[in-house]
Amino acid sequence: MSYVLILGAKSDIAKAVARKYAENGYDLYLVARNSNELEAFAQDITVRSQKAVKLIDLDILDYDSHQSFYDQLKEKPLGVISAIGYLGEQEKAQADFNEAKKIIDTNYTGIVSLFNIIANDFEKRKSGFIVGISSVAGDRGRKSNYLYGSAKAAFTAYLSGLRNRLYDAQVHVMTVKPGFVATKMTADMDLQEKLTAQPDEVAEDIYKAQQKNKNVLYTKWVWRWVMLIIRNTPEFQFKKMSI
């Protein structure tokens, strides 16, 4: 069997990614808190693709459980994809550090803890792929979500360093930077239709880019150019903007 490990498997993007990899012949480890909530989804994938789907519980903030979680996988995965994310509330996080810490730890520290363990195994095996779903929010801090953005910026830098470290071991690391995506997490946001992707579009982009060993993926592709403009706006002007 050829397992792909999908973290944060209850998210809309993760579900779309799971379907895409199963369609293309991969078995799946679907990992999430209360993973039993995915039983109907897993059964549907199994019926449609005839691939093995195993559900595993994991709390990404329970760092002490990460090594034992990975050790108990009888068949180690060919690759791992993290769709873990927590947008949080910016204003609440400014006043309550517990919220700020949850944003930082969910989007960065927890994933790094587990990725370090997986990376060490892949490096020894000299094979595998690691895909981290970061965000365009990490390309430049904005007042509306700079705590979330700063955690994603740290994750992007981590993936860049991991890609550099694992290159000689023939382990590929890909950074995914979605813009707006129509998911449960963004349901209350007023998103621009032309800049907003559907989860299935993101999954298609991720699968194709991973198969081609791309290093950084913006999805939708237009976000590469949107963020180029935002990154290169002079600071004296950018700090006055409300975006």
Contents of the next structure:
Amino acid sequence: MSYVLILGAKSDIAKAVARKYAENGYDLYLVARNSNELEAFAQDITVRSQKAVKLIDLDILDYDSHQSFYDQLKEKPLGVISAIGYLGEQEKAQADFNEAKKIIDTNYTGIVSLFNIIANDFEKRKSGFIVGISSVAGDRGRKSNYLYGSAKAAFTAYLSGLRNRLYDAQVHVMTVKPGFVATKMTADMDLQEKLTAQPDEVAEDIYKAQQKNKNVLYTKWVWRWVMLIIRNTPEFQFKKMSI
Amino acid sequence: MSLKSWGGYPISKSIEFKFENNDSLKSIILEQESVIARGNGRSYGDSALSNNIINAKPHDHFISFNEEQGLLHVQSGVLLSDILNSFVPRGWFLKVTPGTKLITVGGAIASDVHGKNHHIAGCFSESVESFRLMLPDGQIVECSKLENTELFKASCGGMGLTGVILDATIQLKRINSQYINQTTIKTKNLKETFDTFEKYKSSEYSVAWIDCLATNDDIGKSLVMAGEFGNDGKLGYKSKKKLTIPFNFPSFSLNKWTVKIFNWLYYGKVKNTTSKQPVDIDSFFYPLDSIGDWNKIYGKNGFTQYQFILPMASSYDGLIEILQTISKSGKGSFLAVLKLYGKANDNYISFPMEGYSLALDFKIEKGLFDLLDELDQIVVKYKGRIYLAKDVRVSKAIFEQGYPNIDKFRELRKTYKMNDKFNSLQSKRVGI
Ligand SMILES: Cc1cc2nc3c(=O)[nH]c(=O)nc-3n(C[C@H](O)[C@H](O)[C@H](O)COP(=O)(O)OP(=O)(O)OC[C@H]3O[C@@H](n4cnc5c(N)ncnc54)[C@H](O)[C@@H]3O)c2cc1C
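Alongside the form predicted on its own that was just displayed, please also present the structure of the form predicted in complex with its partner chain.
Time for the whole complex; same chain goes first.
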């Protein structure tokens, strides 16, 4: 089999996804800033699964580098999975536009730049899959993280449009909306156990859903219903709430 | 956070520390007053509980594999199940495996675990080429049978009380099938059960399920299972799907059920005195793993496993007395497993010795600990000992009598100042 391209490969979710795909016979391009920090992890995958793992540097905010990054891949990937995300600090972002911009650009602009390039290639080749890990935070803006949430909302809308566009080319696009996941990013938060997934559960869900060409995946699945309620709470009420 | 191990009792309030690398682990060890390493929390009682826990489970990289020699180098948080997923299809298996694959390599070393082949292959430490251990001062030492042998012998079976195991090189063994040819033998009483174990001594694997409520002439009635790996080249191993038990069962007595299950097997399913069938790895070695959180069926008060071993010479008399006591108490056990063990190794506080071991599960309820205290007296009288990996209540006095090398272990702990740094609820209770 051949390569899957994993973006934001240092994140805990990406690592679990990488192991899952290697276990199922795929080779991997692991992409991140300072990707050499992933050497021990790449070795882990090679020993576990005897699959090829290539580490590649990429800065998602360095838009000009994206085309050459993709061009240098000798063997084009079968699919791409983005786990890129930057939670940032909501309060800081309210006061300092640089933080707000970093949140928006990392979660949205940068991925758009790269996904455009990949989507065009997949469309031409009439094959491939694209998985974007967005967030339930994009389903409705809340005071505690609406900068992150709005960037994810934009990304969710982008993926939905891309799915629509690439349907005819038989390129499948899947939107993943994780709820709480126990990762480095959430290590300081007090998450409710029943609503919190482990990274390998998320990876398992993503792999299975992608293989079945699902469109939108909530993980854990209860989040589909939690978000249904949150989305349908009337605005006059929602604006008074602290959730 | 509140933390518990497999038995669900006790529940401790603990702070959990995770480490990114050896430097961060060192700072945790230096900064905290007292800590204990924790793997996957499959010890039954309080071996992996204390106020401060170092979670070694995320530390789970495979580092290298030497195909010629079958030597696998992994970090200590790697689960045995991960090793099987990767290596059974390539024709390798663990030299020694306990009855669950959901434990870490660190936990396997720290409890010096054993399995159905103890009479032939010994404990997990037999398969350990070497490991690296972080001591109380943050220093990292390589331990093996040739290097830092004292630390090796203390740490294998040392229940995390010598430091944090960072990574280990273990020897895998070749297999040519994922099936085990199993022979099941029905026995009528303890004498027959013992004779059967002796008869099948050269079988690679052997274990028995014993009916703990049998009385009089039937005492020791069992199903003995012996097995050898097949040779059919079928290695297509895929972990079984798990059933899960979603909530704690209401606390009713399980006795009736267990007895029924045993009887169903004994009188119904297993038709002949001796029967043979091929069984896959998961069903043979890890029957309980396929039922997810089966520990929840004991209800929210939890349960414990009482596992003891008696030396060969006193095994028969001791077991009869213990089985009689249990049968009289009416607190039969869901699972009772009997096994003939091989020679003890020279690790300081490893559990196994040559003789018979019995493991019984009990729901935690009023009167249970009195019964177990009574059993302790019999175990000690017959010169036996209790397995710390399962224990949650044994007293210092009973524990010490079973482990003649305990003072050597304590001395080594003092020399390296381990007793100031590495302690679990269990080690404090039994005074090590
Ligand atoms: C269903 C079931 C069946 C079992 N069958 C058997 C059996 O057949 N034979 C047998 O021998 N045991 C058996 N056990 C017991 C189990 O194998 C041991 O308790 C094992 O130690 C659990 O490993 P763990 O990774 O879950 O460790 P934990 O339970 O988290 O910890 C156990 C001990 O290991 C220490 N430890 C863990 N990681 C490290 C580390 N990195 N460095 C230093 N110390 C560490 C802890 O401090 C603690 O003392 C069984 C348990 C269950 C639940």
